[in-house]
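Single chain ahead, by itself, as structure tokens, in the form predicted alone.
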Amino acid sequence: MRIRIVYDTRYAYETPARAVAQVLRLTPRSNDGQYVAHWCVELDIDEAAPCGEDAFGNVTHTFFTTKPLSHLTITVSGVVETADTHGLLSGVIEPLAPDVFLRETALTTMDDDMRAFADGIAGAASRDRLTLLHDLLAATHADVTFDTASTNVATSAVEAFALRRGVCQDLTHIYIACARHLGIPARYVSGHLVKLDGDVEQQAGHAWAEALVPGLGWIGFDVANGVCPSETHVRVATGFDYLSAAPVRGSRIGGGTEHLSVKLAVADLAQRQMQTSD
């Protein structure tokens, strides 16, 4: 699949901010399942944003300005060619040892209810880890309802599980927490998803989990959709949880109330060409 992504993030400040610093994780890397044909990150301010790499191997752009700033727009555009690897990640240099991803974070904590849920799946599943992970995928997808109105970016796995509701970020945190509880290294992935219904305009990016299977490697699990990632997925960044893989993280001095707006379009170019020819 040949996928075009255009992603605008705009910040508007009540009063001009005196200083703004941000780290952007908006640039995907090529691997055996995706080839980045073209990618561009642009800011609407006259500041350099040097390219680098974080501890997880994500591509980063960082910038800092002390010029008064009333608004800031970050524009990302690019084309990625993808193939279906049935969720298997390969062709990636891993900078960290897998056991690092057994670490619990504030967003992936467990409580007794979640432990009972995970242990119940492990007790009923085969000893095969891949089967267990698929059973965990199916159970979490069935038990937690996708709902955009119940949670926010600061909601933890425990809180979302208690509600039995959440967005892709929440379902991913629940899955990661349960996998780690069962002794399986698991991590958070941020990226994009082509909607097969042809809806190009989207409210936000997508998220899923990856878990380690000995002898195979890292396998993706899209809990919100109950499937393994396919050619419809574009993998951008990874981390312990949302915070370490977030597309944009930063801080500012001044500015008063901040207003954030996002415009995102993710399109299968072949499908768009067919619609245009029709």
Given for the second form:
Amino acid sequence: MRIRIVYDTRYAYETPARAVAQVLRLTPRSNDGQYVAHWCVELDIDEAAPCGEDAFGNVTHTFFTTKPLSHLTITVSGVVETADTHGLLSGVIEPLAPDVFLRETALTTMDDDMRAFADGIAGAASRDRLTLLHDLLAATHADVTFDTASTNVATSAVEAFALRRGVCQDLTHIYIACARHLGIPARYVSGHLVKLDGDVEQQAGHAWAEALVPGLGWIGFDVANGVCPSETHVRVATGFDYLSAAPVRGSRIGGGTEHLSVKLAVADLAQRQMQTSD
Amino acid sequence: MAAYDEMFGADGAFADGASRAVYGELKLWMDAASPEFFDARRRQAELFFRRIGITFAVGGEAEASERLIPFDIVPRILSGGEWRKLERGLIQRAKALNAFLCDIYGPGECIKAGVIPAELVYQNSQYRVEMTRIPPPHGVFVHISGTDLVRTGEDDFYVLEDNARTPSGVSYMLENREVMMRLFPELFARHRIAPVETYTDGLLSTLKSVAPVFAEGDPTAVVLTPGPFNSAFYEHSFLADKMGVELVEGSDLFVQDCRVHMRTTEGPRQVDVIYRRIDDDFLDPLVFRPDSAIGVPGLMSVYEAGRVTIVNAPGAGVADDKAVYSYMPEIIRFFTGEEPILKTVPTWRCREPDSLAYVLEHLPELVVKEVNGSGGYGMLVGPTASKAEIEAFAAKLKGDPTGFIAQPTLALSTCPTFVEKGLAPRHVDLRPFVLTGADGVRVTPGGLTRVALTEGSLVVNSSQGGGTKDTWVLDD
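Switch from the form predicted alone to the form predicted in complex with its partner chain and give that structure.
Starting with the chain above, the whole complex follows.
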């Protein structure tokens, strides 16, 4: 699938913000399932945003500005060609020991309720890890309702699980926390999804999990959709959780209340002409 | 069990109340002085400390209270021979710790060789994945360490823990000496005592030695503090003052053009070395905790570019994890090829089911600590705990066995100390300070002796009511 992505992130500050600094994880890398044909990250301010790499192997752009800003827009656009690998990830350089993905983070803690849920799926019967991960995928997808109204970016797995509600970020955190509890290295992936129902305009990026299966490697599990990622998925960044894979992490001094607006269009170029809304 | 006494040795070692040779001169002098003289000196000492303003804010109390750490005027004395052995052991340990940290953030040979289980490293919350991309300048992770030692016999010194993050207490070591010299000049005339005042010069040299290779001219170092509300703020300002460098908070620093600058009255000035006294978590909100308001946004990107040095390096905390501690003998052998000079306390890792079972059965005899705890909080001292405390702790332990280790209760040595009723033996430990720079390893003779002021107590932490003593290394 040839996928075109146009992604505008606009920050408007109530009063001019000073010392704005951001790290962007908005640039995908090519792997055996996706070829980045074209990619461009632009800022509407006059600052260089040098390209780098973080500990997880993600492409980063980092910038600092000392000029007061009343608004800031980050525009990302590109084309990625994807192929269905049935969720199997290959052709990716792994800079870290897989065991680091067994640690609990603030967003992926467990409580007794979640442990009971995870242990219930693991059950007494010994199954292979891949089957277990698929069972966990099905159970999480079935038990936790997709709902954009009840959680926010800081909601932890425990909080979302207690509500049995959340967005793709929450569902992914729950899945990761349970997998780690069962001794399986698991990590967070942020990316984009072509909606096959034809919706090009989207409210937010997508997220899913990857878990390690010996002999096969990292395998994707899209908990929000209850499937493995396919050619509709563009993998952008990975990390322990939302925070370490976040598309934008920033800090600023002053600026008052921040108003964030996101315009995202993800389209299968074979299906339709790209709709641009500006 | 009778504890070894620093002044009088093991039980009944000397006839007629005679002291160990190293305390001979002090004992003679003390025997000749009147109780009134000591009372006067103790009041004077307190006055000195109040005037200096050296305080320690005690956390966990309803009203944030700043108070003096009790100071005891009877010094703790080590012979030159005892010290030389300790010093060799400390240097060996510092080298092994740095090699260990370079390895776990690099090739991971010690994990492949089975020296230490992978999970203790990779699942450790102190293991900062960012450091896998950043070799710290000159290969030094732990520039400043404070190793806690305890003595149980004439030749038996044990390492209790390695403080590899931001060990505190060195200002007390320095102030204690200054006050002692003012109170008892005659004692310093009668002994040849190795000086400790050189510590701050050594610290500044160490900081400058690890400046980025790109630093031009004389490198600029600063002390980064979380601010006046931190319990050790006095020490931060003290060290900056003694070194003649700026004491800064995160908001005084900013990143521009891939350099760290500090705001000064004469405009921005580039900073080459940051002696930070804030935890990794708060260093840079772009990389670690996003809610940190005391860090410097972008600091880690400058660090990665090799344009600033952070002291101690982020991620050094893996080395003072108490579960990692239990593998130190193997780590020292693996990285130095030598036998460890200092002893490690036998440790039960509660993560291992057999050990957990043993620990639960023997709680009344053991000391149980949180693997990531410090300050003497969250630990159980079995022999002095009540039955209810032990039961409550057992429940906590069963809930999270990987979070705890247990050790036998050591008979910490005692040292005569002035208490309400006069002189009495009280348990002490010793925290020597080790500096590791590109220009070598420096160990200040002695260190900070902490004393548990409550009779029989083994908890010497200042945050738990412990006091301090001046520590002498005799030049013999």
